[in-house]
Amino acid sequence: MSTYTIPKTMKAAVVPATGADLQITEVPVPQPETLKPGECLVKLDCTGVCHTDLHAAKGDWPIPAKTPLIGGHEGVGVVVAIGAHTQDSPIKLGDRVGIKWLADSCLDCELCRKGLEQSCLKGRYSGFTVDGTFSQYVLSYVRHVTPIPENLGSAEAASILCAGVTVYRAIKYSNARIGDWIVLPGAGGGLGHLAVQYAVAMGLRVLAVDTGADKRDLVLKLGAEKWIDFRETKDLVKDIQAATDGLGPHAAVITAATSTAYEQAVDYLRPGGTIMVVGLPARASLNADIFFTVTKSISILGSYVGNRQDAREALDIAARGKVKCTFQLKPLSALEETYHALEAGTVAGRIVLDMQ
């Protein structure tokens, strides 16, 4: 079912294999007769890219993508086609949408109806087990693509879709209180400024840990109380409590890719502090100190992206203005520049490519 004009080809970022070079090219667009009843297809106006990508580029996760792979899963488009004898679809022709991460749940089992349907066991993944919106069309499906507001631009609205609703999950489930103090590590990347952000509009106290003087500057602005330089301090526990009332912040959400940052957190938690798990490092552990763990009351907690209900929330704070994406507009072509500067964590903010 489609009104539009469908081309059969379309420009994409493709991973052929495993570690392979990325590669620009021309692959088949899926046309409106092949959809499947509740499935649809979105004309990509932009797409977010995220260090989950990279990952996924490189297979340095325990699980594995598929390949070969079009990655991306913060997209924002139009839906041009929906499956035939999809039933009361929640979209129609011409809606704006994003694509998450989260392409597809059953909605039936118990984790879905528990409000974990993003751990779904038969969940489906934007740009992992399914081609993403490294493309100018991407194939979804109606239960799972997000409205997007209307006084959201799509640039913007692109990495509320991950990064925006991961953190803001974190926070949401952290157990922090109107004035408490929360502590992000990893703050002026693509999580960690939209962290600052909601922490804020949430009424809580943020002390921001990150190095550079870019991302000094940018989580200062955004709201944050206090800035600790990874890279300058000689003992970052001390200082992040000292910076705290020298008890520690009462929750620490870490977005930074390193297993030193978790380990760290268990120390300069205060006592019944909460320590949120979110960003992930290729193949690493979390090691505790099983004693203050305990002695501490500390509770840690992984959080994984969000449900679509987090989402619309996500989505209707940064409408009302509480929240800005700090980003720079790219080309396609500009994906693998933006990979390695990912990984020399260089990235103030985040990068969102155009594909129009």
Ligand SMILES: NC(=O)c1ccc[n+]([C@@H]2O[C@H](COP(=O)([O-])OP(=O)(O)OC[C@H]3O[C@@H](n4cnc5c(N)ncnc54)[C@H](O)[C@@H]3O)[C@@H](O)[C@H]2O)c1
The other form holds:
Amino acid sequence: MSTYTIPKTMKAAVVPATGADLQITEVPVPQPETLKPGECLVKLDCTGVCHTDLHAAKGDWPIPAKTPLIGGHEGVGVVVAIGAHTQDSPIKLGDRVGIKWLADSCLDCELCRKGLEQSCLKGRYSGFTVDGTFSQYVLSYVRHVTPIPENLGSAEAASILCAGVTVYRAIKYSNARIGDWIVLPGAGGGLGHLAVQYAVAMGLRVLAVDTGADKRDLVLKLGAEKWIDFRETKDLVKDIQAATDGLGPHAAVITAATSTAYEQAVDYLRPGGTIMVVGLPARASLNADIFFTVTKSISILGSYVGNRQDAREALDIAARGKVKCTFQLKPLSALEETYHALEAGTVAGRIVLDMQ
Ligand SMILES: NC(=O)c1ccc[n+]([C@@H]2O[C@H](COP(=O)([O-])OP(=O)(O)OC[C@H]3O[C@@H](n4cnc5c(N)ncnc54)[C@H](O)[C@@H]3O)[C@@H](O)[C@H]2O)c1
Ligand SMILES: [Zn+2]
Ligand SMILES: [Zn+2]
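Coords for the form predicted in complex with the ligand, given the form predicted on its own:
Full assembly next; the chain just shown is listed first.
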């Protein structure tokens, strides 16, 4: 079902094989008459670039992405077609919606019913197991696209759909309460700079850890109270504890894409503290000292994006102006250079691609 004119081909960034260079090329647009019930076609305004897209293209994780792959999972656009015979669609033609990492799930298994739909065994992942948003149109699913609040621009909303919702949920489950200290290793990156703002909005005191003057200036402007440059400190544990009343932070939300950022978390956290495992470095395992994890009563929790409700809450907070993504808008042709910049750690905030 569509009242829009849909072209036969579109521009897309394709990863032909794991680890291969990106190709910007013309690919077929899924046509409205081929959509199954429950599927929809979204014409994208823009899409954020998450470090996850780079991990997927490089094959960093134990589960490989599909190939050829169109990556991307922070897309915002307009619904231009809905599959025939779709029952009770929560969205209509012309609605502005977001595409997040979890493209679809069964909504009927125990995990889905309990709100852990991102771990559904039938889950489909944008830019990983199904094609994502580095293209002008994307096929998605009416039950999982996220309505975008009217007063939030598409480019402003894009990175809330992955980076925002992920850190919002991680902070929510970190057990940190108003007035507590939270340390954010990776604070100057895409996830991290939003984490600073969600944490401040929740009344937490933020110690930001990252590197370089650009990221320092950004996180202090966004409300971090203290800053440590991980490349300059001689003793990270001592400096983090000194910055947080001598006892260490109550929680750590680790969004760095390197395993070194995890190494000393058990040592610097306050007894009773929580480590939120968010950053997904390549082929990494957590090495936590068991004796101190026990005697300091440390909780170590994995946190995986967020469910549909988390996405709506994270967007609502952004729409009310409490959290603003700091981004640079670039064309799709800048994706390759964006990957190099993420690898080099030189992106403060986010890069968002203009798909029009
Ligand atoms: N758990 C989830 O559901 C989830 C969701 C989205 C992204 N991620 C993962 O989160 C990670 C971050 O993604 P991003 O898009 O924000 O990446 P990014 O590259 O924008 O940010 C990472 C930041 O970490 C900093 N950093 C590197 N080493 C550090 C260290 N030792 N200490 C402190 N900071 C350090 C970098 O300078 C950079 O600013 C990626 O691994 C991504 O795959 C996880
Ligand atoms: Zn992401
Ligand atoms: Zn399910």
